[in-house]
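Okay, so here's just one chain, in structure tokens, the form predicted on its own.
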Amino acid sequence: MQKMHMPENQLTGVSDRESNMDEISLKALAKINLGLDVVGQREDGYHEVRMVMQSIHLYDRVEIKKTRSPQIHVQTNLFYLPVDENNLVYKAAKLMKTEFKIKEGVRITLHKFIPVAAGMAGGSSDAAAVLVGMNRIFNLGLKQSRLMELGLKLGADVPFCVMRGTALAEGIGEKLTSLPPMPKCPILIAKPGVSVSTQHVYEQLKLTEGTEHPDIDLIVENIKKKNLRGVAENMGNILETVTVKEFPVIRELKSLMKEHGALGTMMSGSGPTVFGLYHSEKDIRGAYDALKQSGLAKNVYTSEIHNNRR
């Protein structure tokens, strides 16, 4: 069975760690939606959420290194992926180096394990961990919190991905409250072979008098109850009354989990990722197993809830 994150001896272990102060290795987590509802559409064209984020023990790994030239190196492991002002990374550090004038360069490597375009924040956290990573190592002495102010301006879920752990995000998802610890559990995460734009499922949502909001006061009192089972029951997403239409391999997905023990399945984010919270690890196995069988996904892992924040 494989598991999502990274072994021990894997990537400089399962902890940030900073070599010297020229350079540091740092863990971008990535994350679920334990729940995701739209209330509504602002005149600027973003839509109003409330959402339940959770960081999860699967990891990019990055790794900045300052160098003598002015210039910002990218490189990674996935050749499509772009080395340029395209990747969150590169953006991250121009944001950083143009804000506090910093003359050096840096050379980071991105070692891509959370799948890509998956609705599991991938991108965004690797940004938060160059934000993170070159205020370490440039010695800037920035605040959590101003970290978070400058990763909105690259996009709504880098600042969750700077704080980390459990949080409701409001607002376009910038508005972040912290919550208690999300009881640990077993995941399972299935990535189907099909891909989903954000603003397509976004353009597509209708919100009507009759559509089911998933109830994400009840999730939150759930967490504080530290109640998994609650938790796993009431999870839902808004945006799965788009992309299941157009993708019923969701369903199909959501469906396996359950007959195979999930306490609960969701699609995260804007899919098409799905994910089933487990009791055990020995409640995981049979499932992982069917859905390797099945086909319905391209990649399928075991991850678990991480709460450790920074």
The other form holds:
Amino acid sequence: MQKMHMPENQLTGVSDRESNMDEISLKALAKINLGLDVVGQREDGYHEVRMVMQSIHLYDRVEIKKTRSPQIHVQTNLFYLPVDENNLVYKAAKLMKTEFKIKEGVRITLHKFIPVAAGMAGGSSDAAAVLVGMNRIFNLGLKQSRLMELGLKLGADVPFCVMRGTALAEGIGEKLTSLPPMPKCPILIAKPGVSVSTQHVYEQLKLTEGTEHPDIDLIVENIKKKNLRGVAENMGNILETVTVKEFPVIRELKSLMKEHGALGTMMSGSGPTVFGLYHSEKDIRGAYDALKQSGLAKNVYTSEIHNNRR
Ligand code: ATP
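Right, the form predicted on its own is done, so what does the form predicted in complex with adenosine-5'-triphosphate (ATP) look like?
All chains and molecules follow, beginning with the one already shown.
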């Protein structure tokens, strides 16, 4: 079984590599939601959410080098990603340069492994890594809380990606309450070959009195009790009411994972990625093979809970 799609040497250890003061190499961790509820809509159109956020051990690698020339230069292994101001790492670097009047430039090399537009906050986590990395190599001495504030200017998920671990996110996703560590377990992740626009999903969401909401408080309670089964059995994502109708493959993936021993399954964020929590490596192996054989998913990954806060 293939353990994530990344070079073997990146699978060991969880700390970031720091070589010298002029360059830094960081892991940008993906997230899953263990619960996602929409509880209302603000006057400005933004949806108010209650989500349980969890970092996992699947990551992009972000290398940042100081340069004498003032430009921001971005390169990446994925040809279809923008390398100009439309890339979140570029935006993050520009924000740091402007905010702290940094004269030098940076060369950012982005090795993408987190599936793109998948509901796993890949871009947000890359941006968070740039904030953290530039704080270190330019010796800015900023506290994590300040980096989180800056992150919010780049996107609602960025503050969590700065913090990492397990958290309850409220408001539009920016009000974070740190939670005790989630019990460790293996995770099976399946990304079907369909694209889902987050904006479209939220626009299509119709909340009526009959809409079934996930019980976020119960998920939080089970995390506090260290009850893995309790978390897994109560996971739920209100956005599935939109995406499952449009992409039945999401339901099929969830069923297949359950048939093969998942304690619980859920779509992450606005999808289309589906994940399952498992009790042991042994349990996940059969499920991985079955998923691969089914052809339902374009990419299949195994990962695990990552509890270390930054
Ligand atoms: P979220 O879970 O926060 O909704 P996501 O996983 O759905 O995020 P991303 O992979 O972060 O989505 O990116 C979605 C879009 O953002 C892509 O279409 C891509 O063109 C653009 N983008 C900009 N910068 C990046 C980046 N560094 N990595 C990935 N996508 C990026």
